[in-house]
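Have a look below at one chain only, the form predicted alone, in structure tokens format.
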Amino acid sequence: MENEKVLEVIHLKKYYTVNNGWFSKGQQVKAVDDVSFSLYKGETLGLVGESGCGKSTTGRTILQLSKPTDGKVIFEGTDINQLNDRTMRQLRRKMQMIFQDPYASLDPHKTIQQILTEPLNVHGLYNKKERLEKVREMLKIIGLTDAYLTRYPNELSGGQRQRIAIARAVILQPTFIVADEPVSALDVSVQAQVINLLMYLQKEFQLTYLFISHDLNVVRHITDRIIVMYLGRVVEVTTTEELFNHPKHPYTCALLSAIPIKNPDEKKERIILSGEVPSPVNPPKGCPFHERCPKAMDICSKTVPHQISVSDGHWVTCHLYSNENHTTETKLSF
């Protein structure tokens, strides 16, 4: 991992207004609530949390597929929230996304050749002959032959479809890719193959990933650092090794305790969280996790905790550490 910043997300917010009857008219769903982080060249940054925590919305908002309510997204030194549609379209060549469902993300009416050629056509790259050569080269890289050029997505397996979706994102040679649950829809036997492909492509094309997933085993294998989200907020950020060896936030500890162990004879304490995930329409006051937290204190229900540095590069948003000898700093420091 290099020290050059590719992406900086500053106080990003994405709220949705819901009108569900008279009593909920004009209420806001805080899908992403004040999220900040930096992403460095060549890094794979994991974004984890339960379903509904705002992971995918964060990724889509960063890429401007969903316009942010507030905050800044600075990509290679440019605040892309301020760009017009024409300039943003030109920049999209450097910012791509791999979607979760390969069955829904590929046009069923187009051949594989048409699907992979389309990004090159949109951005006006190469002539017709060169485009075909690029597509053939990309197929070879992802482990498929020219025989797939004339096939349609419904003729492919799930793993093959996701390889095509990955190839479509990489063929433009972007700088940054958001991978939104790229293996969760695949069989376990295929997941490792796709993960290894992503790691190979990262080295081959000097890619930087934001890897969104709920599967901590997958995240542990592919990421350099991890962000843990809960109810639209960042609760912990650190290196992958540090998170698995020394988790700090009670929510992170609960997530890690739920990972299945390989040895059935090995005993492992499972942390069971009480209650349900609160509604983002009406989140709890104070710390959003306090109603389910086994270590909640009186202050947790009254005051929103600040992000605190507990060690070099390890940040936690929790009152448990606010009275210790830690340094409270701005969110933009990690």
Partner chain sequence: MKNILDVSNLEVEFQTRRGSVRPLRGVSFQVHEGETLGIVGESGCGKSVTSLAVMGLLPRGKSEISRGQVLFEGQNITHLKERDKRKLRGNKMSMIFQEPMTSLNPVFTIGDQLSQPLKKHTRLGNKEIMVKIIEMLKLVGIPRPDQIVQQYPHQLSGGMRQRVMICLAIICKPDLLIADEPTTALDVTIQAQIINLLKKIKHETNMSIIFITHDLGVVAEICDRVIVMYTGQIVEEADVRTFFNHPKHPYSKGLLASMPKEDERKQPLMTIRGHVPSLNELPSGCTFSNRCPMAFAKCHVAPPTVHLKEQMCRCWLYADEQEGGSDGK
Given for the second form:
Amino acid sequence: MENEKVLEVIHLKKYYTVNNGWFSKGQQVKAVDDVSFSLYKGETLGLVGESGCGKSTTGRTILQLSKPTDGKVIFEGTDINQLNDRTMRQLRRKMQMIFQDPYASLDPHKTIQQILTEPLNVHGLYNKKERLEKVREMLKIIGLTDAYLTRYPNELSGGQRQRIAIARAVILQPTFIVADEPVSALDVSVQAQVINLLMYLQKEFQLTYLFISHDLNVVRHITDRIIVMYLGRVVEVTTTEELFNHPKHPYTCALLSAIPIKNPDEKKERIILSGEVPSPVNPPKGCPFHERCPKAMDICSKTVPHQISVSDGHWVTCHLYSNENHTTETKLSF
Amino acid sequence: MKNILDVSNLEVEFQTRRGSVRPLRGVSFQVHEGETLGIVGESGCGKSVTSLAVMGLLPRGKSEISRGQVLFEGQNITHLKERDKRKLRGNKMSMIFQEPMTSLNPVFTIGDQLSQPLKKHTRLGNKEIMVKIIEMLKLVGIPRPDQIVQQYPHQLSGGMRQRVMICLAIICKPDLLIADEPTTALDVTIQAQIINLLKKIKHETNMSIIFITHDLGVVAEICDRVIVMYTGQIVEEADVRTFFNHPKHPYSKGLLASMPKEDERKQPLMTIRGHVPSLNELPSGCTFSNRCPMAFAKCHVAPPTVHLKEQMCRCWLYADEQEGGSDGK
Amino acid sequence: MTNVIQESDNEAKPLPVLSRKSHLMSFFSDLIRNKTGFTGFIIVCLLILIGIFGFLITPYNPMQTYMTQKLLPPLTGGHLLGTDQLGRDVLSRVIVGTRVSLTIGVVTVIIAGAIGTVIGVLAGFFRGWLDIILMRIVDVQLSFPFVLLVLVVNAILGSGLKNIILSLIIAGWVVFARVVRSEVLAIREKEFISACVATGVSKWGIMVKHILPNLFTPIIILASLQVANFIIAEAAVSFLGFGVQPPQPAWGNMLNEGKDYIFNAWWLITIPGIAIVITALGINLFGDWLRDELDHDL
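The form predicted together with the partner chain, contrasted with the form predicted alone above:
Following is the full complex, with the preceding chain placed first.
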């Protein structure tokens, strides 16, 4: 893997104000709270966490589908928050998105041909004949026949729709794609097809993926590195193998232990977390995880932990590893 | 072992705007006392229709049980009157749905909703009911139950609501609990909590559970026996270990093989080609034949149900290995 | 580039491609199957035919007065539906009135619908102060009873066919604006709009190419139901002596003229009344069916 940075996210923040009724003041929700990471060319970076952890918002904010409250997103050297509307639209050719629900992400009134030609039209690529040629070629790559050109999305199965959505993103030959839960709305037998397609396209077009998912089995299969998020913050970053073999953050440990077993003969030690993800409207003071953390200490409820490097490229946001803790305790066992 | 539920040759017909379809095409299975039966399949395979047919909750006017019967504790409940069905539901058999928010009534407190089945099916007084509710809420792991009973569904989180749903379903100590994708809408850590809870209930009450899911991992966690459904038919039935270690039907094999494996990261996954056909474009003969890697000439004829030593399988590949008498259908 | 990702065999076979034509066919076969929808459809078709060609089949000149034949009850003196106080043939007048009613209904719906759609799209798409101002205007206007508003505007503008259409438009666009705006808000949140933004489609392109086509169905449904409302409103206004002025026949002013004879010539108000009821019923039946049908397809 080349070590060229495609994307750099620096202190990204996205706050919402929610109105909680007619007379109460708006409350601030920190959906994404100070998230920083880099994405290298050709890699697949997984973004995992439970619902409400801010992983989708992070993806959407990076692509400027919603404006960040603060922070920088640097794509191939340019800070895209500073771009005007027009330049940003041109840059979108390079960064694309695949959405979770293929039933909602395709315009129901457009034929497949119209859907796939639109990106080419918008960016003024090729002439009319070449565009159709390109669309046909793309259909072939994703495994559908030309007969689908004149179809409408509602005549397609979920898996076929998701293929079209993927084709729409890839047809512009972008460098970077945000895939937001691209397989979680699909049937089990179709998930594998779409995962294969994504991996094939990555090789074929040297794509860089930000792969957002809650399905840890899928994430383990497809990603090179993983970011674990909890309540809008990054709690752990490392390579996929390191994360599954030596998870450091207590939340990561619990998350991994909650993956259902693959075979009834498999025995698995479970860390059952008490309670649920707190509301991001009133996050706990200190470490946002301390109320559910089996290893919580006094300090956890008082100060917010910083990101600490425990080994090369392995970062953890936890008080357990501050000071010299991590050198003595290599693996956590509960 | 005693059979709690005996479904035989069940067929359901749905009236749609463009003619009628048959989401269930002859389904037979039994649920034994105290066992957890997993029904696995993809969307449109008929697993939810099966549960609705058993519960007598099929939408009236649009659908009907056109053939077969459902025996519950020896009693034929296939065409029971609505009033008699209501006596069973929530009392002897109950159901947990996928979406906990829509299954609870938003205008009643948790206490009100939990007291309804007790008022209906028991002769307990108001005080006893309250005691019972608090006790059951504790059982399903809800903290501060005496406060929760005063609250409304929207004040609870998703996992809490699902616990309340489970509490509602088991409060009359039913003999049969049908759980239709109870953890699909939940996060993994909450899913782990709920599965643990269901395991605990299973151990403590000897309740029979039908667990409907598309997630094979969940099946491995909790089920004793598995039924795999495809386009409204059972294609394989086996105990859970046999199913995971020696699946027979190509569809079951495909489902298991397409799960990502730990030691094959980044490798292309095994897939089942194509997609589940819609009910009005089913292939003739074996409905899986158009996706099956093993399909051969015989598959143009509907396959027989083959009873093997440890499992049942609906596939021509095993027609010669039939154990005992044949079921030529 | 080879195709490593295979779809199934059932994909490889050419599937029957549903063309626009067969969509239309299935549309009509659904229509014939639905009794109420079909009844509405037949009524609407008949009304349109009568509206266009009705003047060819009127047995008498609807404006011609025969003072010797006044107030004849139906089925007497060669008048199928009788005559009015000036001896004019009621059947002929009802037939000619159809055109007035339909013209008013259709023209107002088209213009009011267009205005309301533009305003609704602008408000829903751009939000902000524009939305606030436009929607407050809509709110204020919606707080007046519809017919009262039509009356007031008509009183200011003066009576006559053109002015009644104008007043109906002025009073009627708000409903479209309100519905279209809420539809736009709903569509804006759909994921395919986000997908367009991510692709780099401009705001204008999203509005014209993606939001407008998706508004087609709700607007058609609303328009079909509003036609009936406008026809009834016109009748009400004409009945009150505004709107279409005699001697030009319209259902509303026929009611107005007939009300003085309610005790000795029942048919003068009954016949146009029935015409209004049948028209509104037919359009509503058809519109309801259309809503069910189109909502289903998406």
